[in-house]
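Single chain ahead, written as structure tokens, the form predicted on its own.
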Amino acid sequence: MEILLSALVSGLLLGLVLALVALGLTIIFGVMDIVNFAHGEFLMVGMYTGLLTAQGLGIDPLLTLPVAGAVGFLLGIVCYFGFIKFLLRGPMVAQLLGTFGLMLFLRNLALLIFGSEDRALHHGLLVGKSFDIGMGVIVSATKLAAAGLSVAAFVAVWLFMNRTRIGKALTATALNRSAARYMGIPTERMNALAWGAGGASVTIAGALIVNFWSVNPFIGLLFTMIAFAIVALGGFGSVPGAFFAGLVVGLIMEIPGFWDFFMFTFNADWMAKVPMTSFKYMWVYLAYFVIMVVRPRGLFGWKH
């Protein structure tokens, strides 16, 4: 039972952070109907920002979140006005290839600056610590803090989208761009804001993830595919969908823990011979494929 509870708790905590990773992608798609293939590279930038800021200033890694958010917001704004707004004039294939090129540029720029080796945080108030929450379940302090801060960020974005004038204008642009323009909403600025908000949310997620995950210039591809799976499952453009789908994907990534539980419960020796840990990402991509085939709008899709 301890193995099962540990897998459930670990999956839910990881899912909350992954939901924040996918949030930026769903905001950008919801407003502009464009898929950002460089989303994972934005997260990689956030991870390096958190790592280097903590090491350079000698502060706790969790205190680097405002810096990571500011860097992500500026990166999103610069990418939109310097690159993306021109792609919108072309066909969809140009937009897809354009953001793919942005992904390659950011990845190779990081490779040039930082090299290919893995880097990790080894200091911090919570780094290396854990909590015993009872029933034999031990939780990493960094994952627990990251999950809690991810929830806070989600609540902040939801309040911004639904309780502020700018947020409502952003939502109106996402629902009907032409009608929003006729109502006097500056849709060009809303596009830029979507990229800024999307960039800020994913770089903050990156600064949280680097507390318990090493970073290298190639890490973005893994999280891009996971974010795509979450957005597809939750529904393109749906903020609540990204939240709940993140929890589902987090649990899917803990399938090795559930596998071990059944192996010990039923004393199935043959299960020990299956390297389930090596297959955990396969189940995420399988869920992505099934949802795209069965329900392309996702479980919480809100745009027709």
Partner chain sequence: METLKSALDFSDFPRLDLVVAGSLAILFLIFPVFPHSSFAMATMIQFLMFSLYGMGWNTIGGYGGQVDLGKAQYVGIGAYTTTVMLVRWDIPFWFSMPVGVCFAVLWSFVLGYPLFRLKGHYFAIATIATSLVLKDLFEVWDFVGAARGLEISPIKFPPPDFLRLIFKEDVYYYDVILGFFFVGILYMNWFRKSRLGFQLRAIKDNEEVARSLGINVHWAKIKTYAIATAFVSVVGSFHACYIKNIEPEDTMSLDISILIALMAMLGGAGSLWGPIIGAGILIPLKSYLKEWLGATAGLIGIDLILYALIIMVISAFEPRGIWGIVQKVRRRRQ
The other form holds:
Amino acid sequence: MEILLSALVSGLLLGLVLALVALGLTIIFGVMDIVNFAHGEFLMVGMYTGLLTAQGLGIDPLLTLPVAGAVGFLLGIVCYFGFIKFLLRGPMVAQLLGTFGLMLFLRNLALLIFGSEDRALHHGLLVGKSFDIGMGVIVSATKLAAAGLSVAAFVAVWLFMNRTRIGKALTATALNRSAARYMGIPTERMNALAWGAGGASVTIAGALIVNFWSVNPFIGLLFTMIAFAIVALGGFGSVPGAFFAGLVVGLIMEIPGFWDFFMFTFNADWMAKVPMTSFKYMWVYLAYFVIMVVRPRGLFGWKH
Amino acid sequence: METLKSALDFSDFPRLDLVVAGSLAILFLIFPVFPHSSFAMATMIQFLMFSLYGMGWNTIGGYGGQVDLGKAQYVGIGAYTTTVMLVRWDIPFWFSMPVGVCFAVLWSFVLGYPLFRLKGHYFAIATIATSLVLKDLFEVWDFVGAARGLEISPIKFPPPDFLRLIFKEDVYYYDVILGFFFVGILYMNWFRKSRLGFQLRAIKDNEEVARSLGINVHWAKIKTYAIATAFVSVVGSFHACYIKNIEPEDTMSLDISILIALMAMLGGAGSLWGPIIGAGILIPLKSYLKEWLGATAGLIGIDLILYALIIMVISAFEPRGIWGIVQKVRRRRQ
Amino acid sequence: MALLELERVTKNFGGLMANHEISFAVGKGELLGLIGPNGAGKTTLFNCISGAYPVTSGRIFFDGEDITALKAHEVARRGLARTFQVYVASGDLTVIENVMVGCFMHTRSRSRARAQAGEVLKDLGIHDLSTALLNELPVASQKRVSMATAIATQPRLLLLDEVAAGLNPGEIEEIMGSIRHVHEELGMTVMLIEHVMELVMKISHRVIVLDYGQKIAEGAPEAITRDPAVIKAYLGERYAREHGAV
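Could you please show the structure of the form predicted in complex with the partner chain, as a counterpart to the form predicted on its own just displayed?
Full complex below, order starting with the chain above.
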């Protein structure tokens, strides 16, 4: 029973953080119908930023979040004005390959600068600490904090999109680009803002994740696929969709944990022979594929 | 008969193209006679292989406009079929290669049916996902050596072995892949003028219009996907015999899928010469950059950074690739 | 016997009723006009007939066969071709290549397709455009090419969707000639959606009027122009009342 509960809790906590990872992708997609293949690389930038700032300044990793956010915002804006703007004139194929190029660029730049080895945080207020939340379920403090901050970030973004003038303008642009332009909303600046906000949210997620996940230059693709799966499930462009879909995908990634539970419960030896944990993240890829084929609009599709 | 005639008929190209293509063909044929380094030879073989990969991708990706970023899984299927059959049952290349094609094509039908319900971005991402799933499976499958991969031992199969395609000198491999290369060009020349070729271009233009002209869009895409797959699988089988040591990481990784797509995109997707031009630029660039920069200064990744910049510039400023620029200049001159 | 027969065809988009219980028949060799104000559901009806949209209810028969559930390409292969109002092309294909795609419905041979395509282009008087790219052409020519491509599939019934919209009087005259040619020389049954009244009233044998998704009138062109319901639909209630009173 503890195994089941642990898997459940751990899946949900991870899901909350993953939802934050996907948030930026869904904002960008919602506003301008462009899929950012470099999304996971933005996350990697956030992870390195968190790690290096914490180590360089000797501060707690959780204090690096504003730095990571600022870096992500800048990165998003620079990418938009320096590159994405030009892609928008071309066909869909060009957009696809363009952001793919961006992904390769960031990934290999990181490889050049940081080398290929894994790096992890060893010191910090919460790093390595964990506590029992009852029923024998042990939760690591960093995951709990990350999940909590992720929820806070979601609430903040939701308030921003629905309560502030500029956020409403962003939503309007997402719903109907040309109508928004006729209303006098500067859509060009809205695009840039979407990239800035998207970049900031994902780098913050990165700085959170680096508390319990080691970073290397190749980590991006995994998170890109996770984010795609979440956004596909939640509906491309939907913010609440990303939140709930994040929880679902978090649970999907815990499948090896549930597997263990059933193995012990039913004493099934054949189950032990299946190398569940070595399937790594196959479930996420599979989930994306199945979701897209079965329900292309996702659970909360709102635009099409 | 008409098929063969169509495959051999290049008359709709300007004479300049034919002169350039002809002289290059002759150059490729006599290349082994000239003194060359083994490095240059290896680069040439890579170039021919990736031209073929690119030609295959070009059918569905170029003419059909469906951006497929999961071709590496079929490289893997071809390579693994050949290696497993050789290592376990001593079945030579010329028999295992067609079997590999059958497996790959079968798998492509299984995947293609649901895949082509998706469009655009969604399709592209899904192709990546399928390829990564297969790679993950191969990495834990003991029968094919799991993550360690499989090795074709040159001691067990003493070279030169024409049936099993085991050689010590690269020049034999060069001859074989050059043969495939010429067959590939002829096939593509036929394909672009065939009914399916025309239908695909119509689909790329506008699916709704294509349907109204009696084209079964879904089926046409699946068929073409299978053709692309067959190309890739053949070269995958060759790759296994040439490299002699395959593992999931270097036959089925995403990087391979990207490279395959990139050949045609850079050279000009949807044109006969595009993939060859792309491979002719990218492969030597990759090999020599790696040789000069990567190895000497310890600058790993710099070749891929350059690749990335090329992709970015091309996609932002000339999505039709180099051949697109050539054609634009030509149309302006007229 | 009727070539095309619609039986209470209804199409809903969510709550919006685009077509409501429309029934009519098109006889072999007929030239039928379909008119109606903007948003009356004319193009939706074409989409239903050609299989691009599934109908919500009702049945469609083509040459006696029930084609209601068929997909667009299956309908096309049975000899029902259509043109499109807005033609978005990426510009990969030249004009003759475009028309060849239509020809490929009946042949596998490229040379035969090419010869046939040339013939169709000559028939419509646009042979000189053969090597132009579609997206470089003016709208008038694009519409002719779209028509040529549809004709190249050798249909028995040709649906033309606003082929004359946005053309100047000279061009309208030309396209009218093309339609007549297709109808008389090639023997195709033609059904056309048109806003240009001088065209549709001049060449149609019979006209059907749609308004708010419903068929409000059907008859000979002269009768249609005097029909109070039609005048009301086009010019508004007040106009109809005032002029009816005069």
